[in-house]
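Here's a solo chain for you in structure tokens, the form predicted on its own.
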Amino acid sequence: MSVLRPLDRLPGLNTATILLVGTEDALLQQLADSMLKADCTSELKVHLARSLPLPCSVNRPRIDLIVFVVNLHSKHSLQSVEESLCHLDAAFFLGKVAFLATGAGRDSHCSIHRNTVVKLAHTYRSPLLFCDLEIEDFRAAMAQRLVRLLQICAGHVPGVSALNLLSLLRGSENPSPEDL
């Protein structure tokens, strides 16, 4: 087990690999299934992990995008994501990491405030997406969005890089956490 680096493996030909990290196994599996159903010109590989670090494996493909899924109803979910972040090489935060907060639709049941996740994403200079993964239509829309983001991070969209996309997403960000 070691620090995960973005370029420690050679890329596969026309292959894009995403790693979904979170404690909600059922929701991650449903999201992965929705992503595999989405229209994609690349061969899509979806891997799931409860936390990082990943076990060392010679057969592990290069990971093009990591999405940390935080359930706003579970403090354990946030704690697991925070502990996993230290197992990533800093180069991953140059456009190859995103945060996905789920469960925001039912504010009264949230044990984690939205601003906590906003500050976490801002600290790591990574995009933050909100989606209630329990609702199938929302999950399908998020799956399509993640597939498109993955294609960009894998270098399969001409003229757009992960770093370029990151600067575009950062430009449309909400106010900084200091203003909250």
The other form holds:
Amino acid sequence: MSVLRPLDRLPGLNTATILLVGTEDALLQQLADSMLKADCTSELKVHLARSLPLPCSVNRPRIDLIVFVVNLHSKHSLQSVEESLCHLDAAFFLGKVAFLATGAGRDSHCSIHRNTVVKLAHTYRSPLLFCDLEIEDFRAAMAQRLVRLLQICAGHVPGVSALNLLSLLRGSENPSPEDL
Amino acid sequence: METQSEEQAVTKPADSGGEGGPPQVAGAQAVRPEDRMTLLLRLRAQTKQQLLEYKSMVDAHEEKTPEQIMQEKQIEAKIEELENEVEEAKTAFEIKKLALDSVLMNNMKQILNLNKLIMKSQQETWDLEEKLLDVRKKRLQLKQASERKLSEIQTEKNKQKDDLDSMENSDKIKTIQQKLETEIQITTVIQHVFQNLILGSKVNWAEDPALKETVLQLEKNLTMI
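Please supply the coordinates for the form predicted together with the partner chain, as a counterpart to the form predicted on its own shown previously.
Everything in the complex follows now, all chains and molecules, and the chain you saw is the first one.
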């Protein structure tokens, strides 16, 4: 059982690595491409995976941010994400994990209720982002947002840490979980 | 059961210092050192931030985590407590920062005021110096004017003297003078002739006033006129 730890390796110089975990390969690939096209002063490395745990044989750099992509149209993606969450060290949830829910635009196809994902994000104290990854403009905007998030989590922005960002993001999201 | 998942890695050297950047080759050589400097500064800021993160993690790990198994509700409550602590720490820090900033602001304001005063005084000094300079210039001009006037007077005097001298030396005057002299001599001779005539006639000229006057008139020395 290999558990992914956030700070077990030293960071690469001017490098930020993001890990996208999700069952929809096409969407992940498109999101990765959008992120690489985004404007960024640091070197970006995007790793894609269907689920955790990751194979140990690969020599990979320190992972700064993990984004779990849940497709609201398929229950399978939610299950796979929930299973992968067990393989993460608790220290990751201090701002280095984010949830991304896609497919909320087409309500008729949604098999997972929105609140399920909201609860999941609330349980793990991580920010939840909504985006329709199939639409290119939304995807580009979300890619830009993720790049900024990644820079902060990698420590490239002086004065803002991942934990700091977490509490900042939480402030705007707080009202909805309390309604549940 | 472990699910071995596939993993793909996609990378991109997005930085200007990377080897794969074709735009850098063309003519941007002069900008390169600047880029390097900004890159170094950025890396420095990054490493500082990352060091701070690692240090805080080390500090966090020194705290003992409670190992006993708690109910989920209790865990939730504990988590909320910790989150509130974090928020409080943040707000306290912000307040401290604001307080310090206000002190700093005061100092800056004082410095600005002093600077304004200094600039005003310097301006006044400059104005006074200008006035002084003007006065000196005027004095110089007056001196020069008076010099000129005096030299003019001098030349005028010299001219007059020259004129006078030249007048005396002119030929016209010489001839007139000569004529005058001859006339005076002739008249003196005539005077002597008449004198001798009257004296030779042995007439008592003192009795006749008209004759007396004539004799006295003949005594007048004409060269003295």
